[in-house]
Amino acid sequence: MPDIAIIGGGAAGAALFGALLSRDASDTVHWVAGNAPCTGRGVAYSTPHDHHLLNVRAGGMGLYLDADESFVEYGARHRPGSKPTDFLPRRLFGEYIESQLDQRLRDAKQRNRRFDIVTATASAIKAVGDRYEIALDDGGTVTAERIVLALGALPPRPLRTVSKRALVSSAYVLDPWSLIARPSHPRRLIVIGTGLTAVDTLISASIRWPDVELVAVSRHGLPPFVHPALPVDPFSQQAELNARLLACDGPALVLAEIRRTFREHPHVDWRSVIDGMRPINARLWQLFTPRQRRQFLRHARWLWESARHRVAPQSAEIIQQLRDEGRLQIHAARVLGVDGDGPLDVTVQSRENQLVTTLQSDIVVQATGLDTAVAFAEHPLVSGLLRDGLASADPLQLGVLAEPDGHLINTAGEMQPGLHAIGSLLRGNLWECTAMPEIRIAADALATRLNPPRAEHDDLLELLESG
């Protein structure tokens, strides 16, 4: 059976990574991993602090659709009287996916199961005949028939008015989650965009520095929706919901739906009703013509992203009382540029009466969230690929092209024999695949498709051969 490689160290690339171990094969896995040294995590459960909470409960995390210990067992056997319902530490959910990979690992060997990880980034794919050959950031290669790109979060593009002079000084970071390794002591921050990466970088910066000013900025300054503290019952009609959600033409006739929803359901929690939409919202994505999409991504998309992703109520609370202190102000404006050599000029326009105004900071954040648009991102193997053929851009630059399954279209149209993608990459296919919930159900399909069950295996191959 052909070997399989997987690019991408983070929860996605181990997600697949054990559920193909899991299979019984008589192909190689192999797991380009990277060099960090937390392999599994990738960024988003890398963080240390305990202050950095998921934003979905206990209950709802998981990394493979047949574990060997739950995520709630796991956290009740570290942290003594945590519940299903708790939203838990991203650390703690980091360190029960390297247990889970561990399991696998002695599993797999025990069953002589081939595997290989390989501590190295990729760094470009060149297709040579039947098979690719994967360079390595070390000198090495890696050769397989099929790949797999779980590459998680792309690196950070600067927003467009920040200067050139502002980018190479110490006062800008493209980075949140470097932040608090900085020796600095700035009086005044500002965090350019109010979203889950802010709320993160806005709690971590209060904690690091308490007597620093904090100032959030974004077009909006829409902080996300809370969870409740409890778990919402579900809305009794969400199934004749979901079936007339999939029959409307477009965003805007959902949104009307929904809308209409709300005012004939006064008391249904508002928040049951957009979970209820989970199972449909990669259907409804798919239906939307490339205009539809560009009209939800234009007039829509800030209200749905605070809506659906969520942040904890524990974080909302400290979010909450910095502004209620004093210590935090969350301003609805467009940035028009940063400048300087630090401290830092930021010229904002306020969307309630258009004023422009430049506020000073000592260090500037800018955390608008996930980038997925790989034509304009630095990132040599995705450059490659876009370069080569070998795969194209979304035309709404959220991610790649890719068949509903994850395979990968060529600039030629088609699929390209072998290549497929995880995560992030799929936003322009899926729109809403990046969680774990989203992730680990699509590792374990693709787990399948790539290492079908034996019986179904050998059939094939009987029917090749007889042909």
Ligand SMILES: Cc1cc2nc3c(=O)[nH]c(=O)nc-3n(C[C@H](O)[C@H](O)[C@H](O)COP(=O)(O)OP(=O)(O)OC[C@H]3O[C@@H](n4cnc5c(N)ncnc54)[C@H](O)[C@@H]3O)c2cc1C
The other form holds:
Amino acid sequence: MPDIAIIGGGAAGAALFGALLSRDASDTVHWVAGNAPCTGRGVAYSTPHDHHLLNVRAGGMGLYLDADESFVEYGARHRPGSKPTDFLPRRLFGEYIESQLDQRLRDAKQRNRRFDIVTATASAIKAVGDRYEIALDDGGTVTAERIVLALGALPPRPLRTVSKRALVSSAYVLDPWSLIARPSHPRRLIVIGTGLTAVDTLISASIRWPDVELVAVSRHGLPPFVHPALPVDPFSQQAELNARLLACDGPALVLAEIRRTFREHPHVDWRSVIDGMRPINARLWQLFTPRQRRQFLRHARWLWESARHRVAPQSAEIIQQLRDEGRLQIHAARVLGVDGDGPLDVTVQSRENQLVTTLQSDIVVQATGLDTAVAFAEHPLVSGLLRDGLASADPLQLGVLAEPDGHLINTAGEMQPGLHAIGSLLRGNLWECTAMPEIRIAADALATRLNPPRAEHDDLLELLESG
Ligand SMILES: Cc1cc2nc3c(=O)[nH]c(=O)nc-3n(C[C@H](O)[C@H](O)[C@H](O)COP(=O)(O)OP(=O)(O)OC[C@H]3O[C@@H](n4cnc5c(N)ncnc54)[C@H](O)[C@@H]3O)c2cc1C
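Coords for the form predicted in complex with this ligand, given the form predicted on its own:
Expanding to the full complex; the earlier chain stays at the top.
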């Protein structure tokens, strides 16, 4: 059976690697896992801070569909008293990933299942006959017939309104997760963005620098909505609603149908309605025309993201407390420019009254969310794939063009043999494919497609041939 290589050492790569190892096959699974110290944790679960919480309840988190041990059990062992409904620290989920991987590796070794973990970054992929050669940054190569890209989010690009001078100054922070390692003590810190990453950044900064003045700016100034402390009952008419939503022609009608449901069922918690759409979100997105997708991105995305990707109640309480104490201000405003070499001048235009003001800040952190604009990314591997025609960019810059099962489409418009992706690179096709509940389903399905269960007649054939 032809070899497989997974590129990317985050949770999606770990989920697929573990799923492949659990299936008996004669191929070798190579995992090009990057240079990060903790393989499998990726960006989300590498944080050492306990105040960075999961935004999914423990009961909804997991690495494999056929888990060796559920995250709830793991949580109960390592955090006595924790419950399936809790929002546990992301660090704990990172440890869980490592323990799950360890178990699969031990089991695979016992079964003589062949695998190989490569601690290097892939810099290029070259098609050579019916194989691919993966060039590594340490000078090595990995050869495989089938490759899965599990690259997560691409390196963030600076906003166009940030001057070169500001960018090269150490006062502009493009990677929010590097903020806490800074030695300086800012008087004011501005975060551009008000989503989940901004929330984590603000909480971390408030703990590290108790007297810092915090400001968060985004076009709508809307922080994520909050999960209820306990799960809400499912909406009893969700199946009928989902059927009606799938019959809507475009996002405007979808939103109108959701609004009508909220009006007609005022006692139903809106969050159960939004959560109940999870099984149809990818299908809804696929039914939109390119024009309708663009409409959704321009007019509804900000509201959808806040309502769908909610924050844990504990994090929301801290943010509210910071606002009540006057330590945090949130502005609905457009960032017109960031300039200077520290402190930086941040010029914003208020959404409410169009007034333009300039705020000075010792540190400005860009937390504007997931970047999947492959055509503009500074990512040698992805740029090379586009240049060589092995992959093509989604027209809305939501990752790469692919079939719903992750099979990449090349520049000739055909499925590129053996090349697949999982996770956020597939947003153009699936829209919601970036969180663990979706990723582990996708990993299991992809593992089955790459290593289909052996049919009985294959076994019989092998016996006949060997006998
Ligand atoms: C702050 C934050 C909090 C989140 N919280 C939750 C949550 O509570 N629950 C939830 O379900 N989801 C959450 N998510 C979503 C999260 O993205 C997924 O759960 C999951 O971690 C995605 O994993 P990934 O492997 O696709 O991406 P990543 O974690 O980004 O991992 C991809 C890895 O691939 C590596 N890589 C890139 N290029 C190469 C290359 N050329 N060679 C080798 N390696 C390469 C990257 O360095 C990275 O380590 C959160 C995301 C973030 C950013």
